[in-house]
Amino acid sequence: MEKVKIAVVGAGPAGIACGVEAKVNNIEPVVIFEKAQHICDTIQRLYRAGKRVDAVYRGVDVEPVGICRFDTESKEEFLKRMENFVKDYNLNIQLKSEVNKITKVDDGYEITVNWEPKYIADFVIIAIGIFGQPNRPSYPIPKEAKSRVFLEPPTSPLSGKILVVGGGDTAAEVACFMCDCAAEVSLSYRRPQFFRINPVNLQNLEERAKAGKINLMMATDIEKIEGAGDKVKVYFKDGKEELYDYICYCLGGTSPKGFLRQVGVELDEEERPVIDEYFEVKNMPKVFLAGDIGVKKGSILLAFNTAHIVIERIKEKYLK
């Protein structure tokens, strides 16, 4: 098996930033594993063409501390930035390489990739994002309705009558995008007002609602849905029923707890990983988390910052 200094799981913004920070600090060799066929899979897969990539998310402003940083820009501009990081710092990224196990051995951690032990690493950084596992509604999605239901943001326009479910930035962006494409859009949110949308998205949403392009259904909740021919019938808890051509759920994502458990990361009562202030896993020394998986409220800038903090900690605690 090949011996490396750091094995990074995930080639999203946090994983790439870890590689950049390690290179600048002359910590080598570093290998980055990505199970998808391209870097930044969430952005590649879920962001439509031209979609804004925000530096500030949910109103949480972050002061950049590391090498990787950016201002709000388009999907295409951001992906080009990340590709330049990979090229300029000559990062070793192994695509189509899914990490299945991380096993403690005498001289480090054995990394099983595509079900084959391939590497021994002194340090491991888990930098997988949370949107690979989108949250689902509490009620079941009937088989006959599945072709009309999206659990991830559609990247192409939909026609007809559309219900967007959620109250965050993604829900606001999907609703605005669909109504701008001439669809009839309603947005259902269980709270009476929005509280976690960035100001730009909130303004866009309110302007379209005022113009009659989006029907804001505040303080509404769904009891169940069922297929109704080529439509989806929605039953609201207040007794109302409505037919829609499509439903787009924008309910966020959850940390991949199954993977964390599988590799041995301890979770607390709230099923959050038990880590210290430097994102080191308490029960697995020399294993760190970076990006969304290690913070409560994530953003890309914060993911970049966690990468800087992790590499600085490795350097100061273990490599001096």
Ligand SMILES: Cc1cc2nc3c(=O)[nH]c(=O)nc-3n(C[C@H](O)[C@H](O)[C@H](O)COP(=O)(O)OP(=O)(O)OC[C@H]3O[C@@H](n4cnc5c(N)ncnc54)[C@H](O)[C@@H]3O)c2cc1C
Contents of the next structure:
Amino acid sequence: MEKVKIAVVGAGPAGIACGVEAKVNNIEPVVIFEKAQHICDTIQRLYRAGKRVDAVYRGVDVEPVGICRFDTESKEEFLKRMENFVKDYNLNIQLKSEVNKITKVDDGYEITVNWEPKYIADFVIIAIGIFGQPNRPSYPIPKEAKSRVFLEPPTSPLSGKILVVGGGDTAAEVACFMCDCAAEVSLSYRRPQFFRINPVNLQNLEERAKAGKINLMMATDIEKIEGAGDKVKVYFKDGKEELYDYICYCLGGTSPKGFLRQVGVELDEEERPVIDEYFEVKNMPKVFLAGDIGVKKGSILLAFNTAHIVIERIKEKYLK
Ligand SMILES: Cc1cc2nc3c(=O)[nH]c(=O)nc-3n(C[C@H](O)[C@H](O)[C@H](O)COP(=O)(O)OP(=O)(O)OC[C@H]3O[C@@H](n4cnc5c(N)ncnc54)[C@H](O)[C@@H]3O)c2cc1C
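Could you drop in the structure for the form predicted together with the ligand? We only have the form predicted alone so far.
Full assembly next; the chain just shown is listed first.
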């Protein structure tokens, strides 16, 4: 079995930033495992072509503290930036390598990759994000409606009558994108007004709503949905019923509790991982969380910052 100093699980913004921060601190060897066949799977898969990647996301202005940082740019520019980090810092990223188990052994943590124990690491950083599992609505999605329902933001245009459900930046962007591609779009949000939405997205939505291109259905909630031939029937809690060609849920993601439980990370009563202020797992010393999985409301800059904090902590607490 190969021995490494740090094993990083996930090559998204957080995992790559961990690799960069470790490299500049001469902490080696570091190996980054990525289950997809490319880096930054969340961005590659869920951001549509040309999407603006906002540095200020969900209204939270994060001051960068580490080496990795960026200003608002397109998806393609951002991915190029990440590829350049990998190249410039010569990071060892193992693609198509899913970590399934992390087991404490005498001389560190044994990392099981694609169901084979392969590496022993002194430190493990879990940076798997939260978008492997999208949040689902509280009501069931009937089998007959499944082909008309998106639980993750669609990256290609849809035609017909579309209902976007959610009130965050992703819901706003999906609604505007579909509307600009000539679909008839309604957006249903539980709250009477948007909360913590990016000002550009808010303006885009309001302009289209004013022009009658998007139907903003504020303070609406859905009771249930049903398949209706080649459409989906939506029953709103106020008694209204409506047929749509597609529903796009933009409800964010949840902490991948299954993975955390499986590797032995203790979860609190809200099922959040129990970590200290440096993102070290309380019941698994030398195991850290970085990026979305370690914070309440994640963003790319926050993911970069958590990577910096984790590597500094490893250096100060364990390697001095
Ligand atoms: C549609 C959409 C739009 C967004 N827009 C913005 C924006 O404009 N600005 C912004 O700051 N943020 C935005 N975000 C949020 C941003 O994408 C996340 O905060 C960021 O990607 C978090 O980085 P991360 O590295 O923690 O996780 P992720 O980017 O989710 O990366 C996790 C990586 O881990 C891999 N992985 C998972 N499990 C395993 C495993 N067991 N073994 C190996 N690899 C594994 C995944 O394949 C993935 O590549 C958006 C999110 C979405 C969904």
